[in-house]
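First comes one chain, alone, set out as structure tokens in the form predicted alone.
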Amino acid sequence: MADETYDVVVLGSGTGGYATALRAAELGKRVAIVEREERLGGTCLLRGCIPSKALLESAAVMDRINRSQEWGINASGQVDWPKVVEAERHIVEKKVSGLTGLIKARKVDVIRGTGKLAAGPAVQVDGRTIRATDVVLATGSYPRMLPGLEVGDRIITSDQALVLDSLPSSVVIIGAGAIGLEFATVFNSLGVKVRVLEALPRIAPLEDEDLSKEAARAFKKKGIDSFAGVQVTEVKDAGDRVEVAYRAEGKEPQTVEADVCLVAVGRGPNSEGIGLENAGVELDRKYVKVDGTLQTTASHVWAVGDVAATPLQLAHSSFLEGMSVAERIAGQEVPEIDYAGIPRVTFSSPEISSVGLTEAQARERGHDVVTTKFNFQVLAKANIVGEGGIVKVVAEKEGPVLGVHMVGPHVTELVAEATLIYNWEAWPPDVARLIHPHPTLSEGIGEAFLSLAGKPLHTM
């Protein structure tokens, strides 16, 4: 078969890959996506964001039923796990179908098979050579496993947790980042006994310390046992159960038994076996090394998404990276990404979201910091919803907003406003002049800024 030539070839069809392809096609480029899996969408759509949020919605429904008497409704519910998984799969298939149709409508060619980068640049796919003016690496990531452990019936990662044949009665989750906290929420809401173990000093360890403390209190209230600052020393599949041994510094070792152990200690880049060394692409801790424009060490080879050595591994940061690369390839001037300005979201219960710098980061960078915290429970709408939490604002004294951090109901939606506030370098008095609709949860942001501007309305 003769060589084929494109303007842009994208290796991988996840969020970073398809965002690159769609934007490049929109800009008039001839584009191809190389994908080894049967379905398009990558980790986020097939094994990550979308299916996990579908499970979280089922969990939220169960929560509301269990609490229905708080709102004067007598109701009871029973978890039908096969139906829960069926609903999750239906949503995934619907979104895969939509993405496939969009790729086709934009006239992006899909080349099935395992692609490897070659000099040129080019991509080799099962004996075919696909040449391109530019190649974009978007091969994504995989769930990391603790050293010495292998996936089995009782030791699993998030991939297996999404498709369990039956709901366990108990689970130990190793890792209290976004993935660990989200699955802790799912299992707890569906009646599973949950224990979370985190090696770092607090759960949600990358968030502002005040958010971590608030989340830990809420998890305890829900009956989730979470232990931070502990080291897992052994995970043993004992046949009819799993045994997890751990210890905190200065304390006696402990062992907990459960039906399943979910390892949620982060994700690693899919950078092996894709021909990087043949094309002069260097790695940084197994991630693809990129500069501020997302260009690799090889000319006309770019990297986006989880495989790239950038500060965030998020679906929406991949969108921005993919679109930015496509526009640069098309000759547009695109500013480098301020990763602090990308919102971070955890869909646990309570939800956690943030944008900008934490208080500790702001102080470390030499800012003269002022902060305020607003308790959601002051709001009528939060009382109606029956959930609490906090909004914390970090700002420069006599200067712009440096960070907004929230834990509570629906804060993964509210963070969009906070993202604009941070990225447009608003000053607290500017935001305080903008009134929020009443009664809504968005008032939490408004009240926090009223307080920081020295004119609190519903607080002292």
The other form holds:
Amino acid sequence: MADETYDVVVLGSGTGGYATALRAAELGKRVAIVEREERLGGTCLLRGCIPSKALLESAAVMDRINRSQEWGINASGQVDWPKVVEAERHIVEKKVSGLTGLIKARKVDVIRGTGKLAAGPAVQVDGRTIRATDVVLATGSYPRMLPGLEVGDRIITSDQALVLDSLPSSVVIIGAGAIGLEFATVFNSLGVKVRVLEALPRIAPLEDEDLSKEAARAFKKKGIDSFAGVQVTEVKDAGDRVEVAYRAEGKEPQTVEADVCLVAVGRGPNSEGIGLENAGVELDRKYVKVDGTLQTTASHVWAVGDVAATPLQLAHSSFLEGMSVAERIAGQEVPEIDYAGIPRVTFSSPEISSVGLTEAQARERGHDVVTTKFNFQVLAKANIVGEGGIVKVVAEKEGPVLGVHMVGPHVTELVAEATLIYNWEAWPPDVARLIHPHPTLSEGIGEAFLSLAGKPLHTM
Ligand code: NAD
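Structure of the form predicted in complex with nicotinamide-adenine-dinucleotide (NAD), please, following the form predicted alone?
Full assembly next; the chain just shown is listed first.
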């Protein structure tokens, strides 16, 4: 068949795949994306970041309505769940259509079907062989289930939680990572009774310990029961309810009943059945093994996004990975990614965000560490929006900023400034000289740095 040779073929149209394809096309490459699903966009767009944020927005509206009297407004509201899901779907459709248009505008070909890597490199799609100078694996990930459990009406993952037919009255969530905490927020704000069970000793276990403590306190205040250091021993679909048995260290075993159990214990890579063995691509604990440039063990085969064995599984880290790979394929010199410099965000309420090293990581690496913690309650703007939280800065004594960690209102936006501060290796006194607009939540960062530079303004 004519024209079946490309410069770059990308397997998968999620954030990693489309970022690679768009950048490669921008750099003048002839590019194709192979996608097995009807719609382009992958997990983030179809059943991840975007629909979950749409749900969180509905949840935030409900929160505001429930608290409206704090601002002198008498309002009351009811959740219309089918309409909530419809609003979520509308956003997704709009973004899918935008992405599809952009891919077309950049003249990237979309090849429909399930692709398999072949030697060459090449990709086989339903009997067709598509040759390429470079192939980029961007097949993404799937929600992991607990061993012995299967998805059903009452035992679900985030995939099903986004499109439930009706709103449950109670939910047990297993796992207190980003997905667990975001859905805990959605359900709690929409009036669902929520219990979160986390195996590790604290919720948001990858974050700085002070963030976990602050988040746990805030969730408790909102009526979310979270239990950390818990071993789930059984999850049973009992027909009209689900029963979850668990044991907390040093406590009697417990069984809790709920309408639904949401399993949010991480995501696994889509690395099986994609022909890796045909081309000599090796795995690292089921993820595709890559070097610092994201090249796999096979020449001219690269991997980006959730399927690659890199430290982060985030949509925006895959943007950077995809663009970097496209630029390398085009012959550009691209620095290796410092994953600590990529911001991490959880859109729970309160939000959680961070960049750089936690205090514990900085100490483990032998840094002479100084820290400061600023409480949002000091800020007029935080009082006006009615939210609290903290900004914690970790820095080298007489040296650069090592990490910024936040829990509180809009901190998933505020982390953009922290990302610049960390990646430009700024020193606290330099940042302290940059005045922040008043009254804003961004003053939380400004005040933390004033304090770390030894000249606190609104605190002691
Ligand atoms: P995760 O790895 O972040 O969290 C899973 C949690 O489940 C962990 O805290 C783990 O200790 C716990 N866990 C595992 N087994 C357990 C068990 N048997 N009992 C109780 N707890 C158990 O994974 P996730 O929250 O499912 O998210 C998947 C991926 O998607 C992550 O990489 C995450 O960062 C990413 N994601 C990011 C965002 C965001 O950036 N806002 C949102 C959603 C997901």
